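Starting off, we have a lone chain in the form predicted alone, written out as structure tokens.
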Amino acid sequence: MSDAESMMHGGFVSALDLPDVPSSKLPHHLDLRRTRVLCNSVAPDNTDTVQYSGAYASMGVDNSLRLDDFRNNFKVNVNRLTADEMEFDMVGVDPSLANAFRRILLAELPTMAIEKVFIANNTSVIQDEVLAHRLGLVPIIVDPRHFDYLSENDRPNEKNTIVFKLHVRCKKGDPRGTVKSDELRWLPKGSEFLKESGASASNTKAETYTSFNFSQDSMPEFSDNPIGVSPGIIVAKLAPGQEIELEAHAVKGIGKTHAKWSPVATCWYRMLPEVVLNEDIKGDMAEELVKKCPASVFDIEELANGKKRATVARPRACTLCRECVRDDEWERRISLCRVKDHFIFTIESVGALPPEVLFTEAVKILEDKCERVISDLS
């Protein structure tokens, strides 16, 4: 009995079982729009992502997100790793997930930064408020995981506060001096400035702005790795006779509160470029194409018969300037695309933590968010 006869006799036949409906794979033009951002001479096109599970049901393709498929397709490949910078490929993720990592790195990973500045003397031309703001932006080289957050009701102690002292003077007759972050000296025993109420004639111990029970340099985390700051940062300039004396107290915080707590100088991602030559480009046209590209994406290949042919030598270097497809004639010869689920991610650390540690910590924070959502829904 045929399908038509079965339907006539009351039987049910799925549309996917009909012979004229393709199954298992989308047509090329639809698969291209599903997986690529198309970049023409005017602007990128098809930038949205299709997340509806039944978007291609009529074609026999299940577009739903499945955990097993995600596990099989997800990859992280590290391309470059230095002390302060890392570039890696994140493959098989939605743009929303890549952007979640970027936002967590910028705003939710904790670091230590100077929050309070006690100024005893400042005769420089820089106002106290500006000087305190500049000190707050100096990166502190210490693992924030060794410290606790300082709440409003907590006293500054060795587990939630780091104290630095800055005392510089430009003597009369000397040339103008430059105050750099190297001048900040770590005080492992806490504050040395006395509170006004501490200057008492009684036998009680004078009270400072911190209450350390022991010296921080006796802790195993810092005994062989003293706390410091990023060197070489200009804080102020002093004329002869000017002086700065202050204490700076650093606490733990996140970039969502203030940018000084952001652990990265910057982090960004871009989709993997895909450059395709739709036809062979030879001779003078090949040389013209190479000259068109400011990013040196194309190169010349010498053929056996002495002729030249253009090739795509460095597609990752493409910046999507679209100089190669400005003319309609060239737009027919070259296709520029971006792969929607392949991201080139770059992290630049300010120095508190290595970039690879920052990424693993961002993964932990995202995991905690997911667990809270599941807990609230259950």
The other form holds:
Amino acid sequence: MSDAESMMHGGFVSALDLPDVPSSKLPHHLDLRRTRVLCNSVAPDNTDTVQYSGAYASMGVDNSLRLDDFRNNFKVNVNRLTADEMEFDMVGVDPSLANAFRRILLAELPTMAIEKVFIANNTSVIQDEVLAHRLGLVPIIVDPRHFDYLSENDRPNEKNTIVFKLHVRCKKGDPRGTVKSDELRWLPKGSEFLKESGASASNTKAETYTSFNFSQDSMPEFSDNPIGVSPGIIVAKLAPGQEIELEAHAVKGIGKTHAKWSPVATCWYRMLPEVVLNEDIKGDMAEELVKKCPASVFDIEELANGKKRATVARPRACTLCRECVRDDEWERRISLCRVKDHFIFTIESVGALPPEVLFTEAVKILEDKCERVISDLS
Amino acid sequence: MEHASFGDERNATFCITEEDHTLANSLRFALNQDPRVMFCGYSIPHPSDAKVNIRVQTTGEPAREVLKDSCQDLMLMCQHVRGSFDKAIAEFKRNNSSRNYGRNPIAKEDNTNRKLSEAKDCLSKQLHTLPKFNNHNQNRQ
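The structure above corresponds to the form predicted alone; please give the structure of the form predicted in complex with its partner chain next.
Starting with the chain above, the whole complex follows.
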């Protein structure tokens, strides 16, 4: 029975099945709500994302994500890349994924940081515990992938511990001195402090606080680039006659345990701002609009007849301060939006790894998490 | 790991330990995009416990298989993200190979130069407005 026949017989045919209704396409106003956050003068509107695959089923639109579609739509564009900072655009990805990458970068990527400090002498005004805390926050410039975690029962060895020595003194008669992180000396052979317990019992070789099997500088990755720390950080100040002598042991850890292990100074993303002029803004009004915007998003273009018209020249500079839509009549003229699936991602590394490596490592960690769930389920 | 199935394979709650919003929210996204899923959601019962509960209700398939497929999808998405990212980085490095962005970044210097010139602009603007302000005061007097 054809459709026409079924209609004649009182059967039901959805309007969407009629040939002149375009299928698999959302009407414009719904598509706008799906893809844009609207920044009205009162508050941002429509901030949620529609994830459910059947959200638009009644309109005959499939909201599910096919992997091929994802592959076709996903784009990365690098805007800026230096040794310790990068900015890139990530397009065609859900906020939940972008946020997962950000969270992993902040809290779940391992680095090395000073965890134990053995203080032999500290006559400075900085208390031992404060000094130890300050040392812990000094970034160590080393690839953490060369090291293992130190678990509770492990002896500290060359695969899980980096030892630094700090011995500074301010002589009597000298001016007050500043101790900077540069003075931390790497000890590739491990600890030099002897353990005190049972010295008489063993007359074999004296035991130190680490048990290195071989020197770290014989390892190929460190033989020609010694492990150092981020230079120029003030650790303590010394008055004449004061002295600090200590040993600092760095181990591998993640930012979730303590922020000192976080490999990024910070890492954030923002959605791409979109500024649309709903009508032509000309003459004095154009001048007014350019003046309104503190981020200088707008420019004036000269028209052929000597008139002026406002244009959106730098939408990326928009901070969504909403200064331009504060007045009622202006809110009509300008729409401020954010594109929901376009993220401007910035990573500031503290130096252990370059930012582009940090991001790939973060994605790998999310993959590992999925793999763990799969193996747990099967 | 799985609990509250009670013989009905279509509906299940999965408890994943040592995970938080990072994985659970991404998984919820992946699950929601699967047409076989009728409902899914997650909760963290207590902030001190490192565990999440993920609820999956399907239209007929076993929930366990759907969750597994979603994990697989998420993994493939990640792999694609990583692949495209590496490609974009390689391309950027190729296009900017004249610049040394290694351990001694020139790009960073450019940045400071830009900031300097911005500061100069800002200062000159302020100087520009200053005499106007004085004139104004004089006029009033």
